[in-house]
Amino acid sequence: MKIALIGSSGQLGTDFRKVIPTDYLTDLNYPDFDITNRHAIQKLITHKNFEIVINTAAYNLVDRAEDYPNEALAVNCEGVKNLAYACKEQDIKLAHFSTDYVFGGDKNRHTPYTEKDKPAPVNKYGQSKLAGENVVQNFFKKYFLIRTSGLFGEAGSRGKGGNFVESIIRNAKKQENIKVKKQEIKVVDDQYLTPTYTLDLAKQVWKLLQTKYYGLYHITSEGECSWYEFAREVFRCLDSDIRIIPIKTSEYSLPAARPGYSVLENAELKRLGLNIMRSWQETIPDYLKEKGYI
């Protein structure tokens, strides 16, 4: 199986590389491979004979997104798009990553999205990733469309300095550093999602990419939790006695809106007898050991 892996050394495309055989891979990434380039998307795999690819490249700058919008919509719309005629024009798979803030519209919502629901992105990071998701479902067949959701890995994001797991550990590290008398670390407790170990989450779209059942998925662990509850859970597996302060989300001054509840259902999955995924409490002593912080 020949499979062209976007992203490959990003949060992600680093756990893949731990899922796939490493035959099977050709490896891409920025800025040698740009995935708004279409001139060179289509000469690569014209000439590769690729059956599968696997696009993690996406821009995730949900803040700088509300006044660069065009910057979103080059990579998570335009970019998709010539990925998506390439591989129709070869009738080559394609498997693309969306996200759970292409929800947030329904500001009463409290059980978890499947993929029947209706996307409602409060952001413009949500309607940038909601424009790459309509390029695929539209152009062709052969797809695996994933949302997913509080992405975290080994290697982390490059875009956003890592991942919310190193973030809360870096803040409360650098008040040991300082020998603050009362270490203490603000999250916000009015933000509802299922944050998921990529490595899992790389375990599992092996698996469906090895069948037929073309579509859309929700892919994220089980369970649900707001930020500060996800911090509380880290902070006890660590054995720290850290004080973690909930605030609400109005108390940060921020320029892109997030959804109150964001949660996915990975129904689609279930229903098929494929899902694999663990809840996410499991999932963190495994990073925190990857990482060796246990």
Ligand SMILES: NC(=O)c1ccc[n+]([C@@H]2O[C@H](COP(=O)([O-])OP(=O)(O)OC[C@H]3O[C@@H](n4cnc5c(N)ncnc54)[C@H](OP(=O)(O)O)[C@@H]3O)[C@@H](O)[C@H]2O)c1
Given for the second form:
Amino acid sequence: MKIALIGSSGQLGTDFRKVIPTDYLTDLNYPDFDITNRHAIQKLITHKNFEIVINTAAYNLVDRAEDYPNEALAVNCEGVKNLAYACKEQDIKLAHFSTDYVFGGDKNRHTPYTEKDKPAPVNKYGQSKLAGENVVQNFFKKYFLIRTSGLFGEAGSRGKGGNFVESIIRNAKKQENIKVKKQEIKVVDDQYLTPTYTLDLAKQVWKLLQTKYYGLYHITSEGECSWYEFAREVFRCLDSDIRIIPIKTSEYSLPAARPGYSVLENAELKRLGLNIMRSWQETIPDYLKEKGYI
Ligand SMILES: NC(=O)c1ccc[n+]([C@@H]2O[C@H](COP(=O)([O-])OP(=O)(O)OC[C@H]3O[C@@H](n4cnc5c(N)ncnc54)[C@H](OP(=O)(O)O)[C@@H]3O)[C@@H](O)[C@H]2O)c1
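Now show the form predicted together with the named molecule, given that the preceding structure was the form predicted alone.
Every component of the complex follows; first up is the chain already shown.
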């Protein structure tokens, strides 16, 4: 099998490289391979006889996108259009990733979103990812469009310079180094999501890619929590007695609005009997071991 893995040195791309046999893979990374360059894409895809293109590349600077929406659209929509066009021309399967941030507009929502729910993003990043989804869905049929949420994996997000788990551990260590007497960190408690370990996501997607069940999928770990509850569980696994203080989003000013509730249900995977995702709590010790924290 010949598979093009775009963004192979990113957070999710790194874990795909652990799951998919190496001799299947062609690693493609920015800036040598830029999805906004239509000619480069067409040339590569036309000449290499790929069976699957996996696109993990994205512009994911959520706050910066508020001021520079065209940067986000260039990668998350125009770049995706280039890929979809080339895949359609060559009859290649495309696996593309989207986000829980296509939801959030429904302020009263407290139950997980399924693939049947109508997206309503609350920020420019979410809008750009939704535009990319529309391109994929309107262009052709042989796609796996995967919405996921709150990723954390060994490599950390390249775009974001790490992931949430690394940020809170870094924050705690900083306080340890400057010998703060009573260590504490503040974490928002009014944004609900499902933290998802990228190694589990890569295994699940690889299982799906070997089928012909094309379409839209929600793929996250099982369960839900706030960022505060996620942080509490990480420090519990680390056996740390750091104090974690819940705060409201309104106390923590950021340029982009965030959804208050963006939990996704793996409804399609479950319907097909393909869901192998574990609870988010189960995945944390595996991540912490992989990173050498425990
Ligand atoms: N991280 C999350 O919490 C989260 C949540 C929901 C959904 N997602 C989605 O999941 C997917 C994977 O995320 P991730 O955390 O693995 O992101 P990541 O680590 O930031 O990886 C994204 C990759 O895209 C590359 N890239 C950026 N612009 C490019 C371009 N024009 N052409 C080619 N490559 C380009 C980046 O390369 P450079 O670093 O060299 O620029 C990076 O390697 C993305 O679609 C993201 O939107 C992520």
